[in-house]
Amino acid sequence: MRETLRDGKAPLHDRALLLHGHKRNAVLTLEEVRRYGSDSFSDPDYVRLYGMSPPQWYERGIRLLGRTAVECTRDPLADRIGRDIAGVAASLPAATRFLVIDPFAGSCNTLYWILRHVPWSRGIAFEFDPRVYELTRRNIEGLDRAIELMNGDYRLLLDERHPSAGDAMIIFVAPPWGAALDEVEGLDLRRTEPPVTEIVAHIERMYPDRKVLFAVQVYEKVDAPSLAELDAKLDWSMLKVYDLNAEGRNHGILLGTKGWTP
């Protein structure tokens, strides 16, 4: 892939070097970082995690690669969504534990902040790519919240982790997107890596007698037959996009249920 060059000399430090080119799998340094924020978002800060901006939280020791800078779930939008899934867990009795699964799990940022909001949770992440997988349990090992890191296929390794008696279940649903993403129709949550109907379909089936909670993100616009086909396996849904970027290109959250209605 040929590489745009940024004042003809470095190259643009954007979405398709990062998650395309070859810094796909490279450990990005913090100037690295730096400039994808400031060349793709004019915010060199952009890539918040775990509540700390890049400067502080390259100093504690926490690495990303390339593909995880672009396709990590940054602090705004994190805790916008632990918030909005707390306000609908809120719903269930008080003294409701958590269990919440997040299967594929990136930088588990999305995770920690819903840990952050929903009391009485523990969380379990999976992640499949090693790399990956090695990154993030170095990084979330000093975090305030604890959560189970799994290198592995959630579809294989969820049968080893069983809720509580009584608990309720959290799952956060984010598959890469891959060709799923089209600007002009929208975001087909039938084409991402795996299908989110799928997704939605083989928790289903493990927890049929279980109180679950979907956080299925989302793109500013949804293919409206995907999201049709979605609607009809919940009880009760809420689509709600988040106004972060000036430029548009902002993500949101479908909140759904199975087995309780809010």
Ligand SMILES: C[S@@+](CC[C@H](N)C(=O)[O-])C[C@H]1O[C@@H](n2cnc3c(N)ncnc32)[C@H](O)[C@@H]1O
Given for the second form:
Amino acid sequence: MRETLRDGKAPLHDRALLLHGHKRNAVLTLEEVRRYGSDSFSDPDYVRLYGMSPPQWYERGIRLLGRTAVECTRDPLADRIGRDIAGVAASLPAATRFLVIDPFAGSCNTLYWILRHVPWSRGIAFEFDPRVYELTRRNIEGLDRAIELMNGDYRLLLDERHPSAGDAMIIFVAPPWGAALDEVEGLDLRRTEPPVTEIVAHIERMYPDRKVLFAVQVYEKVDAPSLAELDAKLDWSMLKVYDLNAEGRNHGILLGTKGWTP
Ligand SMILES: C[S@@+](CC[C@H](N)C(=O)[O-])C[C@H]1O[C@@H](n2cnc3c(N)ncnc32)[C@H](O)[C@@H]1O
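Same protein, different form: I have the form predicted on its own, so give me the form predicted in complex with the named molecule.
Now the full complex is given, and it begins with the chain already shown.
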């Protein structure tokens, strides 16, 4: 991977360097986090997490690997996702308790915001990269929402979880996109790693009698056949794109239910 040098000094802090280059598994300094924000998005405070700007979270001892700084869902988007999930979940009876699972924890930031917005909720997250797991475990320790984070593959860890009888489930599905995004055709939900379609099918097999709300993080354009394939597995669905980025390339959320209809 070629890393771009600026003025013969520090390399450009972009997606290539942090996600695929030598900073992928390096713990970033505050300066590097802010340089990534300004180099890539003209905003040194771009990587806002857990309700804090980078200087605020760094001061509290929160640390990120290069890959997680790129892969994380930042506050403005995680907050909107949490609100929209809560809006749909609110159509279940008021006393409903929710088990919220993020099978692809990364920073745990989206799960944190979902727990902030959904009443009577508790959170579990799975992360199979031991370095990401270890840092996130420490990062979330002092937050005002408790998250049970486990190290391993979501398929094995899910098998060990048996939600309390009567609990509804919210599953946040944001696996790495890998080569699934094509700017023309959109995001192919059958080609993420692992495929979104496979994750949803796996969860439906495991919890056939539960009320489940899936929230799948998507790109502003989704490959139509893959969306139809996913839709066919759900009882109800709604696609929402967030206008957080003026130049386009926005992210969105596909909300879908199984076992109930809002
Ligand atoms: C795109 S990030 C998730 C972003 C995160 N949900 C957030 O709110 O910031 C994907 C994470 O899932 C992890 N991962 C990928 N495949 C996994 C699997 N099969 N089981 C558990 N974790 C996995 C990766 O190591 C990575 O940290």
